[in-house]
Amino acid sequence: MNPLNHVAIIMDGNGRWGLKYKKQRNAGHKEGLNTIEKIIKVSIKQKIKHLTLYAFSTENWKRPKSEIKYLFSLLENFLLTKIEDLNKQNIKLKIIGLKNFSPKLNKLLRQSEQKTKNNTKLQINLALNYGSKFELINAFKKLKKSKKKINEKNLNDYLQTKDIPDPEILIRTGNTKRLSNFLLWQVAYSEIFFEKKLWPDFTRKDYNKIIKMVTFNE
């Protein structure tokens, strides 16, 4: 049996959740960090070493003002409030995207990452302002202007997940059948599972039942 060294997830239906138990989006989203707390805790224990967290898309920004502000609120006063605490534990946060952002929000998350820089038991991969077409044509223009020999390996020395693991694992909520520009070159080869549940709605049993899927195929 393989041990898992990456689950990668694409947190859907926040928005749904809150619209249908809390009549408002915002809500769903608040909720959602809960279901984050409580995959970390698995992940800590399944010793997974990295796990990725789809939480703001390139294309997220067609959204309402109003629930993106609310979003980076959210980010903001978990950054504030959590960092010591995901330090104590031995995790290192880092952010995959484009920091782009406010000055106070870029602020937070550049010292979250330096930080927890040189923590081992966990790696959070955070995907913020993210869209995998974005960084594949990125990737090919410095690899052209490297003058490297363009292949796998050399492409993958210019991926914002240089030096991450490829998702063994990818696991999308909220019932809907697609990537989202989520990792398109990492997960070639990832075993995909695609939700009912509403993020909000995943559980610790759910996860650990999809993780006892994979092991066990190995």
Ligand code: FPP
Given for the second form:
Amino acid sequence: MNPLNHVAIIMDGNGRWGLKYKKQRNAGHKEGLNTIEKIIKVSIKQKIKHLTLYAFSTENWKRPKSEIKYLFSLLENFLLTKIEDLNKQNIKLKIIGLKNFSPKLNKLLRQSEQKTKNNTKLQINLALNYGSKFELINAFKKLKKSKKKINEKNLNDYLQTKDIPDPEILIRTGNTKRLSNFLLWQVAYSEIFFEKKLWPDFTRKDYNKIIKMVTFNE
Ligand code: FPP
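Structure of the form predicted together with the ligand, given the form predicted alone:
Zooming out: every chain and molecule, the one shown earlier first.
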């Protein structure tokens, strides 16, 4: 049995990859989607229960409108074409973050979650419009209102990651050593790997190597 419950990933470097190889940032996002598919396959093979992907942060709204539009069209297309397949593979999709996109995308996200909600092989937590500080402030507000005791367990119950075990591994690609407001509470005890490679260049082998390093030390 693989002792890993949860791997979280900050998929950084798409824009730089796109500029470097195709002279446009968006090409990197498209290529990044291929890496996501590879990483999902390895996660299943490795019997990892949760894979959390930072796909769009609250900060990402500052990007050019055309890039934001492109990212959401990629996401929409991904869900429309792949959700059946994910469902068949017994994969559950959960969105963490605020679903306040276009009514069409919100509906598609809800439908995708609904369709896959009873699946048990792998849970993909897609962090979309997610920011950890906002999540924590909200959780504290709700906990205060509930009048329950302020402790770790009760706070966990109000986080968007409620029912998701904390990640044993956090990976950030793209040669930047920052957490960028991602799962700040949840990574308290995670092993953190900062990878030099840009996300589209991150391979199955790179991912397996990290998993092996962590599980070997267990
Ligand atoms: C970070 O690279 C990546 C993102 C902000 C988006 C991640 C999206 C995908 C991998 C593909 C789309 C998939 C979904 C599910 C929407 P960056 O653009 O910050 O790279 P840079 O640091 O080189 O600028």
